[in-house]
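Below sits a lone chain in structure tokens, taken as the form predicted on its own.
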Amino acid sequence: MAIEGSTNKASRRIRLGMVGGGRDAFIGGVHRIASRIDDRYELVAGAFSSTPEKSKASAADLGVAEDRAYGDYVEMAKREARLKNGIEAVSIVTPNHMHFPVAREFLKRGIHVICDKPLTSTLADARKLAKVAEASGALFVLTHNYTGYPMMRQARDMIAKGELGTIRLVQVEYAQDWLSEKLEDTGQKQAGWRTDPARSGIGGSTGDIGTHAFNLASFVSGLELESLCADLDSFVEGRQLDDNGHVLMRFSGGAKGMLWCSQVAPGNENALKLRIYGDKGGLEWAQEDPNYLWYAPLGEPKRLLTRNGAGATEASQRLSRIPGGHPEGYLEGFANIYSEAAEAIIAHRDGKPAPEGVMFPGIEEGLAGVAFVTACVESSRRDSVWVKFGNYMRR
């Protein structure tokens, strides 16, 4: 892996605390396996759950000493920050409502934060985080994995490129069936805090996965949003969040774009997939078989680029750990985001910029985020209008 270069040292390796991600949470654990894939971290400390007993079971569980597991977030970021050898980054897979508390809490000490999506659950707090980002002089890092995955790196080289000529058409979809049911009703605890807006924000199907659709899509065509329209649905009966969603979108240059996000999709278990189209040609990748693109030049046979094949660039290559023909994915496109921010946080740490090349979805990233489901939500109650996203994105 081109990233992987002679800093990659026992010695250099960051220290890492994690808020959540205790026993039974999913997405700790994959932040942590990406950690490690690239042995760029050494997770040190943690406030992995909401109780002391609880996040001492679970470090125990990890092999984190009991002295540097917390009982709360605000603890471990006092504690940590007077350490000669405390953290150095701190990684949040908290339920949504807890992003801003804890992300501000490290950010004002000067720690990294490395933060699941959404940003925050509210406008008002990603705002607020922004500022504090902005301030602190340390680095965030937002977890939209899928800007990882070697073929969107690709992708967007070639749209950079102008292989595909004017941009006219961006279409993205992410379809899953998990929530056909009202799951939340049965005590699973993805469910349960998913589809509560206390803890999850007014975004259901859009904050969960849409905000994923919408940051690949922009990230790829390197468009901005200009307007939305929205007609969003809960269709299980009581439930309290969107669980389906259709968008259309108007992008900068006048390229148009369409929006589908579900987890009432009976068949589809983790269907991310997006196509763009210029007047020269067109791409199309699916996330359930991330290592081809098809690429469709106008007028002439469609091509299938692989990640390790003949059309491959230096962008997707450097991403890229084992030979052709091994399938490399979810896990992977998290270990590239981490082993991005490793490269920065090696530099910070020596007084430098990150290296050229180097890339992962930010704070300004977030933002856009929460205000693309904040825009998602007014458009549906008011009948699915057209709204101005650039009035969502001010500070």
Contents of the next structure:
There are 4 protein chains.
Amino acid sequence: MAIEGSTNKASRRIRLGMVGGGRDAFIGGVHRIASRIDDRYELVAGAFSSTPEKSKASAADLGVAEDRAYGDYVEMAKREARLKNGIEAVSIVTPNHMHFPVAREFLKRGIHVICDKPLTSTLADARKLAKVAEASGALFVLTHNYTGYPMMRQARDMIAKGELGTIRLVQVEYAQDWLSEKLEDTGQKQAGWRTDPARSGIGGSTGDIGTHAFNLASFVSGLELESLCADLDSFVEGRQLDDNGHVLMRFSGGAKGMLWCSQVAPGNENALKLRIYGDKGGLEWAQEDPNYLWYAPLGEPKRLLTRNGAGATEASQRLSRIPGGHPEGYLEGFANIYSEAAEAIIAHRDGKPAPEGVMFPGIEEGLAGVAFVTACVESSRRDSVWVKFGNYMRR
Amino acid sequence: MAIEGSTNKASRRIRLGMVGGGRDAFIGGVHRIASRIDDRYELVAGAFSSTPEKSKASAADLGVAEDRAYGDYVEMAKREARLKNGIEAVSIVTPNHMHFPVAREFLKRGIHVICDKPLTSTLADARKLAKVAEASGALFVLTHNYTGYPMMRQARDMIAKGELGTIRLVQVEYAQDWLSEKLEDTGQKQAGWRTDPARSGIGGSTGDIGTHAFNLASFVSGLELESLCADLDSFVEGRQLDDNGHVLMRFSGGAKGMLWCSQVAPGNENALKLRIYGDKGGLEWAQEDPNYLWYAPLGEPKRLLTRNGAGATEASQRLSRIPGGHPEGYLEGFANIYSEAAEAIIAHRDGKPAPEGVMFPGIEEGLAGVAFVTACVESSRRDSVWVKFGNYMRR
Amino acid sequence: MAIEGSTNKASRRIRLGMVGGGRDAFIGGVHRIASRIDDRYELVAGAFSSTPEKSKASAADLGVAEDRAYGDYVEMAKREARLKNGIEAVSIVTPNHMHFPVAREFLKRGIHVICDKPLTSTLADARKLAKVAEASGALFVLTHNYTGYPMMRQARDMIAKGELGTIRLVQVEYAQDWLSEKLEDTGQKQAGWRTDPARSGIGGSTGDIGTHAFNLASFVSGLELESLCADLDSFVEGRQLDDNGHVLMRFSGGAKGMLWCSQVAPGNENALKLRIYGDKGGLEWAQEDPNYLWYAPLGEPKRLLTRNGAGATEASQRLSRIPGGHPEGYLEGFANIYSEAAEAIIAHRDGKPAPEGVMFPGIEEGLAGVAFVTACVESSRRDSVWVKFGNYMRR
Amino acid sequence: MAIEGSTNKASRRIRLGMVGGGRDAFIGGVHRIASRIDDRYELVAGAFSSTPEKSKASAADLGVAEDRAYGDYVEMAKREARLKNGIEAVSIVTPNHMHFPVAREFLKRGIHVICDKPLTSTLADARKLAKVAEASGALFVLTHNYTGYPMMRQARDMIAKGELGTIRLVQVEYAQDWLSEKLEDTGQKQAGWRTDPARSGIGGSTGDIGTHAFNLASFVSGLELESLCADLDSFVEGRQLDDNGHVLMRFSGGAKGMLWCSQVAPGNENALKLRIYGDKGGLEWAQEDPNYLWYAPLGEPKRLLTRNGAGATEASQRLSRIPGGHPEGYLEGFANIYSEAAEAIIAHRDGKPAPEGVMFPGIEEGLAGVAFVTACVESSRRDSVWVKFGNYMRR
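Can I have the other form now, the form predicted in complex with a further copy of the same chain, not the form predicted on its own?
Below is the entire complex, every chain and molecule, led by the chain shown above.
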């Protein structure tokens, strides 16, 4: 990806709105930086908070005109759809349970949606949203941002090209420690909604981070989950949602996997790790050090592939901005999702499909994420019986 | 552990025999080095091979007198038991299926046994051997050598002292890649017997390395396994025993765990890794870099504890020979098992218990290992149903 | 640093121009991303290339109005200074030899300058520029971007607070491999000007990366260089400037140091590493993995401090955007320089000094960098005699 | 190297004596373990301490017959030379200043010497010893043990075969922290003699560890030092010998190098690191993790070579005992020196040269080490002037 295009900027830029992401929110700010890094979006409208006053205050902070600061996403969707230069896309950065109703309002008016994960807080909502999205002419982008890391693109590409041979094993884990104690009782806002079934849905760590792990493993390996068996726990007393999940997986074609997600593993900040092994080689990657990818061809020394360094392929280079050894991080990976979406949105203006190679997670991946959480919870409740994943993916 | 004692050497040294370990064997040589490092043993007899000629050739190689080279372990046990200066202990380094009959011959004559793992090739044999060992006045030492690593002693000690708080999670894995292809068809001797049910028993990777992982996790965490659920595979076509195992674990008291063992994960040489998390902190260790132990007290920066370095405790220092930064490795860890056993054997001469702090895996750990394999195989056959571990530990 | 401020955006934003950075340039794009990440700048004018046509083409790419695309930096400085909403600051991203003349035009018109390093291509120019900058009411910011990494701020702060005791040793190195072969002969543009004395000055690797290493070591340690002794080489045949430098350093107060810079060390992408040791502890940091800082208090286990994680201090947190474990990288570190400069520029609007804690490299650091290169070259020519650094810092 | 030979043990074993290494000594114990690991030596005599009583006590500890425990190395040399089965070789593990007089007594009687480093405490002694050794028919082995690490053998071999092309750069460092405070004032025995000019010679850190670094760099690179320039310090007040050394090096043929040795760098236990770069590739190795060797062919991804793993060559495999992933450490590396010496001693019995491939540091390397220290001290005293190394190597 060129840092900036070599075409007229005006024609590369997209008018963006945002729902959620007012003062005190976390992920809203991340989305805004991500949208700015490659200069493909201009934030021009928003329903940043639940009251018009707060929303206007945030708008002023963010340089959004006062008359495009809304206290209500329905009003925003309606008016923006009518404006001559209304928004072309909206970022949804609310707690999970609001993703569906908000997305619906924009999608049905043909406004593209860039939505934080997980897709929705319930499988029923996910299925409904899938229908809405498919009926809409607009694009739906889900920010499973870890798929935006260049080395994950390269890994996917290497596997697709058969460099690992037939895939046998997928080991994925996502460990954190920030919920090792009952942080939700201290008034910490993030902990509050992420451990609350009403706002997060039935999955705790499975929904918050397990879905990322599952999505990334699927994206990179190209495998389809056939069934899973799960053992979930809420180790912190009184916590309503799981804070640790152990999952065994069986994929179509015979590959097997393990997935571990935890928010109670002291010493782990944001330790998403993916390892995939085939009959000809293996790959290992860790999100906290994302510019490196270990590649072990069977019987040969391991190689340390670096982003934009020796051994980098087109698949990773097109999402890199700077040379190897100059680390890109989480925000750049997130920006890649935004910039890939921008390519697709620009093409959509002209009624064209996204350019070859452009990819981002969408409604299918979102449904899979919610299905994954639901299947885990159900398997765990039934003493870790294997459950068919396909049953949860039915619409 | 002092490199050498400050007592008369003659009184610290043990007359050792060996069964197995002739030319072309691997683990026999490891046991011999381990026995030599701290100069606590003298190898004086052996039934190294299945024929008297081969056994005598090995004896000559090893400096063992010709008249104490036996072609038959029964003859060896009988004669050595009668000799005035016959062996006090025997190392058994045969394939698994021979551990039981060989150990029995020596134990029943009061000769201490130092036996390679797993204990036996079948659970029935393991139970019988447990009875024989308990009936014998001799000591039984099982070389789960990874428990001899100083940092594993320190980890165990830290957990026992409550530095991690209540343990919630045990993540253990042991990955290799040497059986990624069908090596057993090439005539490679190690691959041959390790994939052969007749010589190894019903477990492949579970028996060969899964037992190590399980033993180490139990040793360090101090937790008792309550039940497990397993999904085993033989990825290499035509292989009779598992070459990959995925296991979920539930421990008494509510802790949970995952165990992964694999011999088909390219890029992994001998990647035994243990991670344990409690409500106050976490520990992480990797066998391939054994002089380091990560310690993460909740809410504080992670510390890198080093063998015999700053932060080392008595538990690890007594098994260290040289200062921090001078790496000790696999052979020294193995030697620690031998030297701990030597302490117990010397004490036994005088009818005393082993000195305080001296510890090594024994018959109970051996039975647990075979029970673990059997439970895994059974759970896997029954579609990963949870099986009670206690059922397999019954004698 | 808050991702975005909680004050009106319009009042936080700065009108920016750029000289250099047209199509095919590298560092210009980095400066633009850095200026966008925290949304404190708006690029509104530029003399991007040496001809009006090319400059206008770049302007269109970048969304800069055609009438503010200049083919000449003098014309740009003059006109922008007169415009009602002319630029408040200019980024200079040309080859080194142009830094002085360009900066002079803007500084003398009271336009703040954000200039790439090294300050100038000659010591004479550096001294002149220092005078111009001091005479100007405008700010001068030099993008020694590595000082913008949060962990480098924390390291500096820890040392200033005495946590390492009296500093004894500074080991700094900056190794790359991209000039291992004669890349400048292939037409590669970056290699071309960086190995050309006419455009780069008398230092090759010393100027390009040695200045970064020296600047960072000085910034973090707080030490003043007293004298140095250098041995420079041009290993690649026919190369006119050094591609490797070995430097010994003596600091005021008795500390000693070594500095190594190289562009011919295969396997090193951008390996800037800094290690500082005092009588109470040590710190180690590597740019390629910038979110981590090793801290070794004497006699205690080493701690791994993480950006925005446990152990992070205010000094690093104010320059962090996202939680620990979510890696920030080179672009965010670079953005920190821009955002610190923004704080100072905004304060300058009101005739106030920069807020407490705000810091960025300026003219003094720039002069020191060029003095460092000059001193290295001279010492090396005189067979590595010790030369007094103060002699080169005289104005 | 096979763990044990496949020839009659008696014919492979060497009768060994030891001078020094009584109770409380450190390195003596290391030598004894090293001599035992491959079972090539039998310790049968010793002058372990300076009094007959203490020497006999140590002899009893070590299983040495009372009548071969001597209070005096001269007596020992005389008597052992006359005994029918007297020692064939002696290990000298005294403080540095005794190496020369002790070695002389044995060498002149045709007894092989295995001597700890550095060779002697003065250059004059080193030159004299060189003459004695050359006049003697006996072998002289200097335990620069780091050259015994398998990956260092492989590195040497790769460089000799041209895999790195023409060598340009050698970066070597050896950092410790144990002398950061004035440990010698506490009565600590090791610190006492190592900081005492009377027993150690004129070099402190340069002699104790700088000689190791220099020896290893020379061994692996195959380069000859032409001149050096040094800046030595005694950071701890009142210390008589250097505790930190910064050295620039110029090699024959144009390669350059830096060497850093320090015993006052907190956080470093025994951090010997070697990096060598040629025009076709680079190698990096760290003693604290000795089973790994990074190999970076120019323009290709870095490879992580492992001892006895994929990519291991004959040069490293012949000195390995166990498979890759089973770490060998410091003691095994030390043992390799002993076992290589054993091969040469056995060949010497028959009047033959050592078998092809067998190598160990000898008198030449010992003289070079003392010359290195002397040159460093002299250069440092003369304000870091370049001194010709050849001048110090003259005999």
